[in-house]
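Below, in structure tokens: the form predicted on its own, a single chain.
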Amino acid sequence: MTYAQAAPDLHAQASALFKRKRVWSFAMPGLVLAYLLYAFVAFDVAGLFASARWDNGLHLIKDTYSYKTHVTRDNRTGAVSYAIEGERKGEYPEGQHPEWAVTTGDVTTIALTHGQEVRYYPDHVEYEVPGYGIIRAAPGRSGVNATLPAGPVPDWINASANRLSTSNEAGRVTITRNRTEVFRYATGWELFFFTLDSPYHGLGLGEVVTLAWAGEMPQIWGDFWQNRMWRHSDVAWALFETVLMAFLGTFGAALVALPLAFLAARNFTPLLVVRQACRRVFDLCRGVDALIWTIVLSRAFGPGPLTGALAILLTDTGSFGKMFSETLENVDDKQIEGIRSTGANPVQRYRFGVLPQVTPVFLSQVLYFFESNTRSATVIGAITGGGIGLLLTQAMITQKDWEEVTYYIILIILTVFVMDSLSGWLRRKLIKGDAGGH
């Protein structure tokens, strides 16, 4: 066939080539805009924003930044209290109270943001909002008899018969038949170092590094370490066994798979049956998610860190058996003749022609998936009863101290880049010998 008659041919070809790209290239991205679309119609994404509560996540996002005083009166009594967040580890001493909040008489007069005022007089409370009037109401046992202005309820508003509550950009209210309670909101974490019992407390940065100076620094750290509200101390051991949890889990998994990588791999074990079996196993432990062994595990072994690190060693047993009797079956069998001429016996061609040529991979993984682990800990920690997970779970159902929920959360991600530094140090060390930067 001459160039002239294959000419066409290879011309017809090439055109059929680019048309059939051109027809995936544009078939691909309507394939994936199709599954989306679909996906937001089943999902029903419309009516998920169309039903959100954007005005709860707004104050969601405002209590990871600052705080409420609960100023709480006892309709029965009259009896008024002051507390950081409304728990009594938070309560002010009796007689102190915000500068904000002022007693004249039997009148409390409470002034938020925005010229907004509460005041509790003995028999009924009055709202003051500028540009909406007075709200009114007289708790008793027939409700909260409320009375607003005249006109329309605001959204911000929610009244029934035993129940009157508000929430702005002031602060909240809430008014029942025993209880009438105004949080007013403050940006910062308060009593992050020392609490109001703390004779530290309200002290500038260069009075306490002064007093320090002086010889008070036990008694500064002491008032620190053990905050009743922050509770440093419980936060920094959870912390650590977190890090045991991911730890003891890694590190015994590896232990474990790799002996039967050796029976799973196939120029290590002739037996078929054996080498079945052996990634069978692997199978199982690794097919049943963690959080799984974690639920079984605690059935069995009560809760607490131990049960959790069982359950990451069962999961990391089958993905490090399986890697690495992958690795050992593409190991090069040149190195292992090498030292089987000299005369070693099986230990040594293992101990000398194998795992120095698989470590590096073994080390990597390994450390890999301890850096991972020390997420996944904090998701078992919650379950088992253990761990930085468990204080996160607790300051999540309370939906009051959601600062403490940011606090946990900013230490939980600061655990895991040191450790990912930490592993990436370990590997350049341990793998190429370099414990620089570079």
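In this text, the rigid core denotes the largest set of C-alpha atoms whose superposition between the two forms falls within 1.5 Å. Here the structure is a predicted model, which is why all the values come from computation and not from measurement. Numbering follows the first chain given and starts at 1. Compared with the form predicted in complex with the partner chain:
- In a rigid-core overlay of the protein, Arg88 has its C-alpha displaced by under 2 Å between the two forms.
- Comparing the forms between the two forms, the C-alpha position of Glu190 differs by less than 2 angstroms, with the core used for superposition.
- Once the rigid core is overlaid between the two forms, Arg266 does not reach a Cα shift of 2 Å, moving by less than that.
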The other form holds:
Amino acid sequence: MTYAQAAPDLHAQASALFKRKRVWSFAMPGLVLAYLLYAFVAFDVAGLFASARWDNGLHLIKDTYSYKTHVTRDNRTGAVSYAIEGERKGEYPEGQHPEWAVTTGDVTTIALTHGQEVRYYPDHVEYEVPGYGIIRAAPGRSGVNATLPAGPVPDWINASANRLSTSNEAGRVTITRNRTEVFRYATGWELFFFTLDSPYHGLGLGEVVTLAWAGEMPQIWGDFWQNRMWRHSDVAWALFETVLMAFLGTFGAALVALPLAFLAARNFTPLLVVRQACRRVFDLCRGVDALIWTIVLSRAFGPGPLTGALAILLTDTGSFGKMFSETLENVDDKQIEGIRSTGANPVQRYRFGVLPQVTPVFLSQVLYFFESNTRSATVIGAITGGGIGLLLTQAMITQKDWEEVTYYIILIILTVFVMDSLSGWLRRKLIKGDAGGH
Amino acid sequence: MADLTASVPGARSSAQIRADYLEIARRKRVYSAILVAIFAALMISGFMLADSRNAGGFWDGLHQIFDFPKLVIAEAWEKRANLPANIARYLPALIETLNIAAVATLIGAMLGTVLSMLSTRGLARWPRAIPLFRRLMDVMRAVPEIVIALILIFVLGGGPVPAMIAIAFHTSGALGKLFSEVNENASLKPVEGLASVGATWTQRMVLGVMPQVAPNYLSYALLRFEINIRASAILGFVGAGGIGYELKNSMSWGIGKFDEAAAIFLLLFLTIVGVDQLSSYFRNLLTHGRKKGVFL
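The structure above corresponds to the form predicted on its own; please give the structure of the form predicted in complex with the partner chain next.
Next comes the full complex, this chain leading.
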């Protein structure tokens, strides 16, 4: 075959190849785009965004960095109570109140920001909004009896016969027949360190440190750690539980999978039946998935960290078994032969010929799974009821304390970060150590 | 051996070397034993702690472990005539779960590609911003999907989109890291060649880097797709639509709907195993096909 004969053929081949590539390079993005468009319609993204509750989102964002103090007046008895976030745990003790609320005689005056002011009189309520006027309401058996200033009702006021609620940049006011409530917003995570009933509430850092030096450290720590609002000890314990789930699950799975992996590797188990049986077990463990394992196991063991750990253990036994047996099949035979030539028995051959080769690989795989399981444990905890995942979902479902949700999220991310760097550090350390040793 | 020791100044006798070696080996063995002991102690105490914190104990529950599967299977077997109907009924939910995973993987892979290019030395558009993009990917990887999904469910309402966004967010971080490791091994010559003819950054990346790394990218994306199917099933369980949601409904109904639960279990299991097998087949093809220089 001469060059002249071959050339046109080659040319045709090359252009066909180019053409095919060109078609592909245009078709692929087109296909992806078409699929995304289909998904856009199938998920009804447009409808979803139309019905999205952006006010919820705004409320959420605002709540992450601020807290509100409820000033509640029982309209039957006339008693006024102050509570942070409206919780019993955040109630001001009898006789104490925030400095922006003043009681003179029968009248309680609550100063809001933006120059607004709410006054509780024995028989009626006045809400003064600069630039709008004074809203009056006399809640009683017949309704709230609100009188608004003349003119059109602005959209931050929602008035009906039995309920008047307003919401603007200064805070929220809700008046019903039975009670009148003012929500006053302030920036920060209130009571994060000490609750109101603690003697250390309201002290500066310097003062607390001085008291700690003076020998009050245990009480200070106790008041902080047992903070009923933020429950630091419970949260720390939940975080620990989550890490524990990941730890037990991952390393337990590695221990279970190690012997099985030898049985599933071609070069260690000549028996096809045993090999296939092991592999099917791995496939089953992996295929059933952590979700289903969690459901099945929580029926037997009840909610808690052990259930989560076992669910991770079962799923990962499958993954590890598969990965370990693949690693074992790629093991270098020369080292085993070398050990064999010295007259070593099979156990010694495994110990000195196989394990040193595979340990770094196994360890790095296990550690990699450990860090990703810290995340999974959060999700599994939310389903099975253990660890920080449970606290997070609870806080989210009640939909009121978004600053707690923020706190948990930050803690989760920090934990994952720490586990990430810890396992990375260990991985580098162990692998380097192993390569140098033996 | 004798020559070697002789050539070292201040050579020691081989007996001494042997003694030293044995000493080192012994110390190493002691350290290993201590490590193993610590590990065993951690595992055992951790297990006992988890056991005590669990609502039901391990040993009490162990013999009940098959009670629930038995219950489900018994009911499913009783109503086995319903199985095809149930499978047909939950197929749309399964497709929704698959769609969530697929869209999330696609979007995540696209974002991850951009992030990985921006955070690889030699390829980055703004070399000074490399640490910034790396940290960004770390944060994206660290946030568990459930956190974003729950927040978005609160704002957008339940449905597939919150799950999709949550998974895509996590995927872009995870794939971005893997992709940037692939990028490190890409040859810079095509990039320099393209730069010399005045190609923009985007053109250099798409024409110079992408053809080199595409098989590895695809292989990682397939692996991620598999993981994302599991994630989207789990997120459904906390209210984000798809088959997980249906599973939760039929589970919380309890006895009477276990035939439906069994059908969903079966669908989920078959899907995961099927995608697992398919993706490992294609990944094998990609890693071995790469040697022939085939792009797609």
